[in-house]
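Okay, so here's just one chain, in structure tokens, the form predicted on its own.
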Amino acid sequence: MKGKIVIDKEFCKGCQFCIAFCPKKAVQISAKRNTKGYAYAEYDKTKKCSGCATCALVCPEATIEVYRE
């Protein structure tokens, strides 16, 4: 199954849960910050996410939406 997903990154504040906890290592900081200062975490898209849902699960922030195909 293939999956990918879309975070919020004005409500993201770059815990990096969903960075630690990817098992595909999808996920990464950006270079860049949103309004509030952060380095929000990104969908790196050169990865294959497995749409295992687990980077949303444990995201505090509740800002990562997953979709499966």
Second form
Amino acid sequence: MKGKIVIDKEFCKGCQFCIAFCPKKAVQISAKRNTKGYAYAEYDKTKKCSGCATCALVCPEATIEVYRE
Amino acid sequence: MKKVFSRPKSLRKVSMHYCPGCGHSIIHRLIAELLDELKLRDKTICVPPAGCAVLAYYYLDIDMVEAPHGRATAVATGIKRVHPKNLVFSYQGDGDLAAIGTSEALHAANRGEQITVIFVNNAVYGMTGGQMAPTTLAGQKTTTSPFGRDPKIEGPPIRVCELLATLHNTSYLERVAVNSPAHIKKTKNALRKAFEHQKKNTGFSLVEILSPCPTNWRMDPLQSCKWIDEVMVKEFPLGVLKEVKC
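Would you mind giving the form predicted in complex with the partner chain, to go alongside the form predicted on its own above?
Once more the chain from above appears, this time first in line as the rest of the complex follows.
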């Protein structure tokens, strides 16, 4: 099963919960910053996201959308 | 591909003011998800606290009545008595419920008001800058206990769930946390149960949620999640403290 996530970077505050709890390590911290000044989380397309939605479950800002086949 | 997870409809599409890694925003989302699932968005009235969550009415798209500091359970009592068919819950922090609002909460529970209280315990006064709260752990450093809380002088932390469990008219008391995916799922189930108890008029229900406060604990968000598991849970054990049949 394959999945993908979409992160609205302007809502992200860089707490890194999604990065710590993702079982596939498919989320990474960006080198860029958003308009609030936070280094935001982004989807690492080279890894295989399974669409388990753990990242979205722990995201305090409810900014992650999860898609699954 | 099918969308399997997105922002709940009851949560407005605005950026919340909470610090990175704050538990409040997770709890807001869980409440919004539940209200969407139970289709109670139009029938719910919330009483937000004074504290970090004071602006909850900007985020949750439901009816809200703001209460003075600590008086949320008293206001919720009035609302529930006038509107017995609506779901009424108060959302309070530990400084709000366990300090200034102790008498209101205790007596509402003793009267067995048919309301739900969501009690967010982060062991400090968050909004005012991390002062010592009644729930601050022994030895914990805060801005008003810079050498750590001394139980001989300031007393040990108050365990609100255990305190209320001795009362006759409380129906559902559970302590949960929001520091890991498994605990977040349990928190959602606990909130659902509390709302169900209210629907069946079994009495006063309260869900205590241990929530990380990275800013005032002087930790990063992940450290604060670990701190709940390693330190806070020993003082505030998780689990159902009281449940009457409904």
